[in-house]
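First, one chain by itself in structure tokens, the form predicted alone.
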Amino acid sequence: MKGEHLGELEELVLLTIGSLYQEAYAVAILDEIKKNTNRKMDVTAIHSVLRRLEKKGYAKSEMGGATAERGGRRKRFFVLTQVGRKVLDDTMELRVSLYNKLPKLAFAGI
């Protein structure tokens, strides 16, 4: 994974892009993250992360068609790239590997 480091928010946004599949646009990503994490953030933070992920080659985007519900404005949709999926796979593998090394300790009160 050398040189393929993901920040915590980048990882969360990238996972959300993948889970939303072809319906991943900034507001949908924000709503999904809020729904799953109760995390307070704004769409500006999501846009910033999306730009970084595209620059790193982990996601790509294209403009959708204009819709009447958005007053004729278009949405920018994001999808995982093959490299983005590989980085997520490697990240998950590392996390699970480290988690599995945790000693089986009993904590009082838990």
Given for the second form:
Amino acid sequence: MKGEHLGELEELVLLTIGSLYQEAYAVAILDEIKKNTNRKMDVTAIHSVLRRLEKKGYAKSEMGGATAERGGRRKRFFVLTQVGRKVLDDTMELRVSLYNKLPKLAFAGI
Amino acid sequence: MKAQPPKWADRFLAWFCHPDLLEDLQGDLYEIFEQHLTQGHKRKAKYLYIWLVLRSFRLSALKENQKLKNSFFTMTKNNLKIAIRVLWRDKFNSAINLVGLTLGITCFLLLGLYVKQEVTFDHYHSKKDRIYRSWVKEDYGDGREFFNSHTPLLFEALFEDNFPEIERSVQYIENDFLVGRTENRINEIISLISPDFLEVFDVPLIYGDKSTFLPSREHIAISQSYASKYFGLENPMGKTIAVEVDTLIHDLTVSAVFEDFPVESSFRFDMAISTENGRRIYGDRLYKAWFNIIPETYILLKEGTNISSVESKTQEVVLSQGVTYGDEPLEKDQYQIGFQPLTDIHLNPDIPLGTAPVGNPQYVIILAAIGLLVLIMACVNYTTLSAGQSLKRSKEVGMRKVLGASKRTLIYQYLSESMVLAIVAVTIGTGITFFLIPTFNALTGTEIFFQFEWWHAGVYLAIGLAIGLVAGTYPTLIITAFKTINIINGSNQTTGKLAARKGLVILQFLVTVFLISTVLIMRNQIDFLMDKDLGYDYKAVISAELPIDPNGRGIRDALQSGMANGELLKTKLEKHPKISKIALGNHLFGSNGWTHVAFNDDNDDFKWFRLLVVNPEYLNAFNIEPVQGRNFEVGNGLDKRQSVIINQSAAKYFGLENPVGGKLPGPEFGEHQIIGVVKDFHYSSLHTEVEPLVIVQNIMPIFAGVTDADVKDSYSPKIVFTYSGHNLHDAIEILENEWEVLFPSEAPNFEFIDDRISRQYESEARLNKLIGVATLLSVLIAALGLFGLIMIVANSKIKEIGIRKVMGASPLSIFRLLIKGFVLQLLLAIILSIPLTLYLINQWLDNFAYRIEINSLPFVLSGLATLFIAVAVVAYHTILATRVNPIESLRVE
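Output the form predicted together with the partner chain next; the form predicted alone has already been displayed.
Okay, now the whole complex, with that chain kicking things off.
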């Protein structure tokens, strides 16, 4: 369906937002992704993905409290929206159903 | 202190970043910075910070504030749209401006291409920066200075053996050879080049291999066009061409076919054989001779070497070789070797001429300046016209200002207009140039060509923008300087700006008058050169080079055998009534290469003269008359053996009061007697004064006392004859028939003397034609500019003219009204142009030993021509203005 498409990186970031629950802001998301996938990327990529997700309505953000290590600047925390949660569920469902259709004996030929 | 991220990066981030995003983005960047800092990577942290700031500079993060939106970048599209609309709305003015600019650009491009060709001569060789041509200068201090770019044969080995800085040295010799086996053997120029020539110069091969270019002296390499000349469409590789080398006919095998040399190449040979053939022709003795110059020697420096390090050692090397002059050992500086960069050869007249012709750098500068001048004129044209138009647009400006347009915005907008126009003009001008080149080449005798590569598009765009900027700045400033309040009030805007505009109009007239008078004066000088009484008859004279005895050794044998062959042919030709005045001589008019000989006179002073060897009929055939004494007599044995005729310059140079009956002032000359003095006829070009000349039938008595001899032309004797009436075709047929019987193996090479003579002034004639083209275009530009200007004046006075007409004014009074402003400017331009033209043209005229005196006629003519254009244009507008019904003009507004 148009407009509900979720890119691979978008999906990854969205999942990470969900898993971090209340602690999801850009640097934390970046660290989490690096830890789980060992992928090389920088924070600006996360930022642009976050902006896209927010624009699509899959995530929403609010400013948190300031910390000294950030030069007194506040963090922008992201949480999943209802729509975001639904998109993730749909995606997962699609994957699982497709996965289940893989023939059991697919490896027989090898 | 704790490390901070770079301030400027922070500031940059704050400048472009959308305020909603700034805080958390910056916070994140800080946090990452801190992370790296705690790991102890201070420098890495800083670089990463900068990198991340730059990475954040993307569209989604950009600020949407007022400042950015109004900047030049974002407004460009809008400006362009408006500019195109404005230009389209006022089609007539845009067309005048466009045509003017296009003409200027076309002229600039045509002359520019020619200039570019001249200054980039030989630049196409990939090793050009390391290639040098050697020269040799002998200077014995008593006026005997011999400076040549032809060098001794031993230089090639000398350079390679004694200078580790020199990677390679190669020889280049051009020589006449007879090509073909029996019938119609023709004289071809074949170059003798070192087999490793291609290691130094870029000569693309079509067939053959660089490593086996000229594998032995039995091989020959030919150009593409000669391949088709001799072999048609066949592959010439491995086929043979018969060439007579040192009396024997050799079948040389084609070992390579190379592409024809490009126009901008000093080398233009079509056939090449190995320099090893030189051993067959010159003999071993010449390979050790220091004072016999034959080849041009080129060197390839090793990379990273400076030529001065080689040059500083040459003197030492020469002295260490034990060179002697006569019996005396050479002293320091008596024998100098120097080097000239390859890319310098084509335009450096200070080094003596080698094989390749040398262009005149002065002419290149003149043409570049004129190309630029015409382009500037086109810009001035645009400037004056748009400045004139500016009044029309004052309301628009006022409106924009009232609506809050800043001065900067207005400047951008008006400059966009001129730039759009200039870019269109450059595009059209480039197209016109492309199609005009064949005509231009045919008209001016140039060989320019146009090769478009994609990176040129950028250059043309830059030229267009620059022209737009130059031409558009002044009118833009005028327009934007209008005071808003005055515009709204409707008061006059142009006062105070008129002086500058008048100045520009004067400048334009000045260039026009200058160019017209320059062309006229040049034309006069060239006509003068062509029409000047040279002191001999040369109309309807045909010449052909005679075959010489192939077994002979030296100049004397060559002359004698050639003369004998000539006498044979002469007796045959004499039977034909249509051919008359048959004579023989070893040089032809219209060349600067006549035999140059030197001797030591009775006081042991160094003297020189030119030597001409003739048969007794020669002077009569050309109507060269003796002013003292007598001419050679046919059948006079004493004349044939020892008589000498000199010209007036020689008599003066040798200080002979009564030369007839006397001798030349050298102790070593043999038995000879001066029997006559002829008037100074101009045997070489009028660039130089007539030089002392000695005419003999037998060179032996003179050659006995000669210490140096130098012949630039071929020394083979030539037969000359005139034909009566309009029987050129018959005459050539007769010559061909008789020639065929006598010399069946060699084809005759005809030449017309008047062709040779006019060819001496080829480069002047070309210069004149090139400037002629520029003049034509500049006159058109000026006329167009004037046309536009007067239209503006007429439009601004449209009400005045209407009222005058209602009051009964005649067309003449309207004409007077319109032209009033321009007459004074034109006069001023003419007056200013005279000293400028005189100064510059005199510089050019100094190139000639014989030149015209400048009179006032060219200035009068060019002034009248310009005046005529002005009057014609004004008259046209007067007719237009008088045709308009006053009701129409007065009803405006």
